[in-house]
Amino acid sequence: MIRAGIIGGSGYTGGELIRILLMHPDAEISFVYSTTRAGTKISDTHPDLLGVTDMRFTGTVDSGVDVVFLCLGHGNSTAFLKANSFSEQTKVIDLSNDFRLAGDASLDDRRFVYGLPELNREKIRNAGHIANPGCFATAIQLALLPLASKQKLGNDVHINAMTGSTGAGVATSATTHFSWRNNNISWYKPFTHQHMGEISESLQSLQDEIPPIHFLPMRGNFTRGIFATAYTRYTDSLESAEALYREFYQDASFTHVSDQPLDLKQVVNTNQCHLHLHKHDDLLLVSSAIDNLLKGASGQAVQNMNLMFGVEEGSGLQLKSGVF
């Protein structure tokens, strides 16, 4: 059994990790660390776990676990690792943006591999530490990587992607509380979102020169999921594009190309990414749908853990959506 520790278990991503690992056939939770809830029952914070676990949050860490998941706010993972010691054998999977970019991927003797399995599966298998991708970044990269792999990104790419309120974290703000979010949508960080750096680096690992990418993030009036659309000039046929995507993802456990237009519900509560291609004149439209908390965060983190420890890639992740 893989002995896992979770740092920061009271938020959305921590809660999803607890749920997955409690049911994982190849892993067990050694501890769930929280500075604000130490000593309290996990089910008091995550009521859906009432009757599932009697575990409590702790204020101490077990330095000998096999893997530790960092579910901390962006910028806090570096400070935590500097202040806390783990064994040389402990693998680290960080869900923040601290180590995602190539220039930030090292901390002392730790070297972080970018944890997008569809791009870096073999590197992940041999990695000691993983930088888990961002949620928007996951949806957008999976929409564009096949084109980059064949040098087909020759023109500007325009992206619109909408996320649910859980993408903003558990703390309330002016744009997450119900009265504002319900029956409402808005854009934010137009063309400057923090995930652009990792998207560009991944595409450049397959295509040396990439065109400008214009990304407009949107807030949706729903809780979970990301629905992204990307379009760019593409002069070949739709059939050639579909063949390219199916070949690129033929060995992917969780990324699939659909013949039918997508809706968000088909991926919510799963670790799946569903893609759909549509052609209009010389424009190729690629739709991408994921659950931001699972394939966009905790599910992908467990997928990375499975690869690192040599267990079946989908272990613990056979989750089903509710489409009605």
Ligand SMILES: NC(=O)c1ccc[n+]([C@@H]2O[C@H](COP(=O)([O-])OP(=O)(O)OC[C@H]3O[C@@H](n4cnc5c(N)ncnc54)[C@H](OP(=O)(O)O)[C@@H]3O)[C@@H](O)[C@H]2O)c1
Given for the second form:
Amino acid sequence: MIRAGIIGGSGYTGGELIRILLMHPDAEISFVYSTTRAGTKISDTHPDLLGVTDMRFTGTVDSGVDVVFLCLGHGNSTAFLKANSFSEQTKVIDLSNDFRLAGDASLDDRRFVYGLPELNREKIRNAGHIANPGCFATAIQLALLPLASKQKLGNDVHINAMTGSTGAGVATSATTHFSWRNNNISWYKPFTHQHMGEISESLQSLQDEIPPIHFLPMRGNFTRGIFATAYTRYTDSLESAEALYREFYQDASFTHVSDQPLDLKQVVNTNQCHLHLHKHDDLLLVSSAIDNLLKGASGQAVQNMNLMFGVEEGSGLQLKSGVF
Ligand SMILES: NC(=O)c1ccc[n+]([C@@H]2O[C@H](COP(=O)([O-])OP(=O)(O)OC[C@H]3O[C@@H](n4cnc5c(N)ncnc54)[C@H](OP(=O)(O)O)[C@@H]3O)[C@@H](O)[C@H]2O)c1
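In place of the form predicted alone, output the structure of the form predicted together with the named molecule.
Whole complex next, starting from this chain.
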């Protein structure tokens, strides 16, 4: 069994990791560290786990675990790794954006690999440290990577993506407060979202020159999921685009091309990314749907763990969507 530690266990991605790893056939949780809840029952914070686990949060780490997941806000992962040491064999999977960009991907002698299996599967298998991608970044890259792989991003790309409120973490804020968020919709950080850096680096790893990418992030009045659309000029046929996407994702365990237009609920509570292609005149519209906390965070982190430890890529991740 893979012995795992979780840091930041009271947050949303930490909670999702606990749920997945408790059911994982090849892994067991060694400890769940919390800065704010040490000594309390995990099920007091995550009540859905009542009757599933009697574990308590700890205020200390077991430095000999096989893998440690960092579920902390940006900047806190670096601080945590500097303050706490683990064995040389302990693999690290960080869910923050501390190590995602090439220029940030080192901490002392640790070298982080960008953990998008559809792009870096072989590198992930051999990695000791993973920078898990951002949620918007996952949905958007999976929508565009096949085009970049054939140098087909020739003109401006326009992206609109809407996220649920769990994307902002467990702490309440003005824009996650129920009274504001419910029955509401809004955009934020137009064209400047922090995930643009990792999206651009991944596309540039496949296509030398990429066109301007215009990304408008939106807040939706639902709790989970990201529904993204991207469109750009594409003069070949729809059939050629579908063949390109199906070939690019032929070995992907969780990314699938649908013949049908998508809705969000078909992927919520799963580690899937579903894609759909539509052509109108010379425009190709790519839709992409994921669960922000699973394929966009904790599910993808476990997918990376599975690859790093040589167990089946989908182990522990055969989850059921909440279609209705
Ligand atoms: N939410 C998403 O959809 C999503 C998707 C992809 C990536 N991410 C990234 O994953 C990381 C965790 O996200 P999350 O949504 O799980 O966040 P969160 O719900 O806010 O949880 C973060 C946890 O970090 C711990 N923590 C430790 N030191 C802290 C400090 N100084 N200030 C605040 N919290 C501190 C807290 O847990 P304890 O009190 O138990 O220590 C807190 O609950 C972030 O970097 C985020 O950007 C999130």
